[in-house]
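This document opens with one chain alone, in structure tokens, the form predicted alone.
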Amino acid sequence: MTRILHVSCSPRGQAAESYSLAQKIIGFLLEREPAAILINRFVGGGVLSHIDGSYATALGAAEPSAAEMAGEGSFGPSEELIAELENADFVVIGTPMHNFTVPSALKAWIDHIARVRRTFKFNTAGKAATLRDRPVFVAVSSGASFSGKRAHQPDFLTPYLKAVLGMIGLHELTFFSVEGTTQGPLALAEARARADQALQEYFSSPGA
């Protein structure tokens, strides 16, 4: 059975940007696959916790822990989130940019999955990752834009995501965006028919 895995991100919740483009994307997905499944992980609003000082600690040793070994404190959480990106065949993650890159939320979910000798390990050569490679569609809004010939700040979100989940696996990252959500009725109109035309002529071609 196909599994999509949403991470919605915005504090906003059902309210964001990101949240819409995000349930665009999963439409297509489920036009392709009706009898998919949907698990919705809401990460935003501080519903996640960061990960405890033991799990930190850990992160930095040779060796498994007695916490680590135990699932105890943030190795709970941390199990359960990278149960739930292993089982998923398509991961749709929609996210707000803040200050250039990844929300807090986004981060701590990194944080949780990120996890080495269970979604990387180190070898002679630095990392390597542990998990199989899927679809990853990435739903971004922004109150200023970042890329094309209309972008007038940094974009930091776009190559630490590539960077970091492509270290434990994930290197398939689509990216979609709502940009300057801030300026004004038209220019968010403009918007979201620039992200809609690139969501039709992605999904409508023969290898996607």
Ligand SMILES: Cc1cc2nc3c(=O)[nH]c(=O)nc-3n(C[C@H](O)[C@H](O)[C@H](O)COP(=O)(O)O)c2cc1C
Second form
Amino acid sequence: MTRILHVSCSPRGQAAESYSLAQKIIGFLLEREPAAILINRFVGGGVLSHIDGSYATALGAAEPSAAEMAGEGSFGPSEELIAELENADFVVIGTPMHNFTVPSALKAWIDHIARVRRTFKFNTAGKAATLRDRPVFVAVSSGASFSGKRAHQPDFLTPYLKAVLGMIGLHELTFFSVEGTTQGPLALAEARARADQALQEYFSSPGA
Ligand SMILES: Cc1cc2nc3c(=O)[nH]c(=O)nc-3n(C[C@H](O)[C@H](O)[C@H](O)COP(=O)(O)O)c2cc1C
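Would you mind generating the form predicted together with the named molecule now that we have the form predicted alone?
Let's see the whole complex now, leading with the same chain.
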């Protein structure tokens, strides 16, 4: 059974622009896989706690801790979130840009799923990912533009997600964005239309 994991990261929940864009991506995936199971994981707005001290201590240690082996504290939600990711055939991350990068809610999710001895390991060559690759779609919403000719701010979100998800084995990333949501109704309508066109082109291409 095909599984789609939707990680929703905006504090605005279902009212979020990134949520709407993620829903469109999910719509295209469901057209191709009508029987797919959709798992919605809302992490926005502080729903997901930050990692605790014993988790942070254990991740910095060479050997697994007792809390790690017992799945206590943050290791509980970490294991649950990693299992969701492992079981997913497609991942859709809906996220706003906050201060040029991912919102802290998405960072909290990443801190739970990018875990030494679990989703990556250290070896003589450095870090080795343990997850199998799968398509990851990232739906980004931003108040101003960060890509193309209109860009006038740095983008630490895209390279950061590529680096950190690549570290655990997820390399097949595709980004869609609605950029300029705070630039007035006309700019927003145009940004949505550009995103819709990019989605149509992507999902109608033979390789998609
Ligand atoms: C804390 C915070 C920081 C933000 N930082 C940026 C930023 O660096 N660049 C930007 O273009 N927009 C920024 N915005 C605007 C949001 O990205 C924009 O409103 C976006 O459309 C929200 O998406 P959502 O509806 O999915 O939450 C910021 C908004 C908030 C609340």
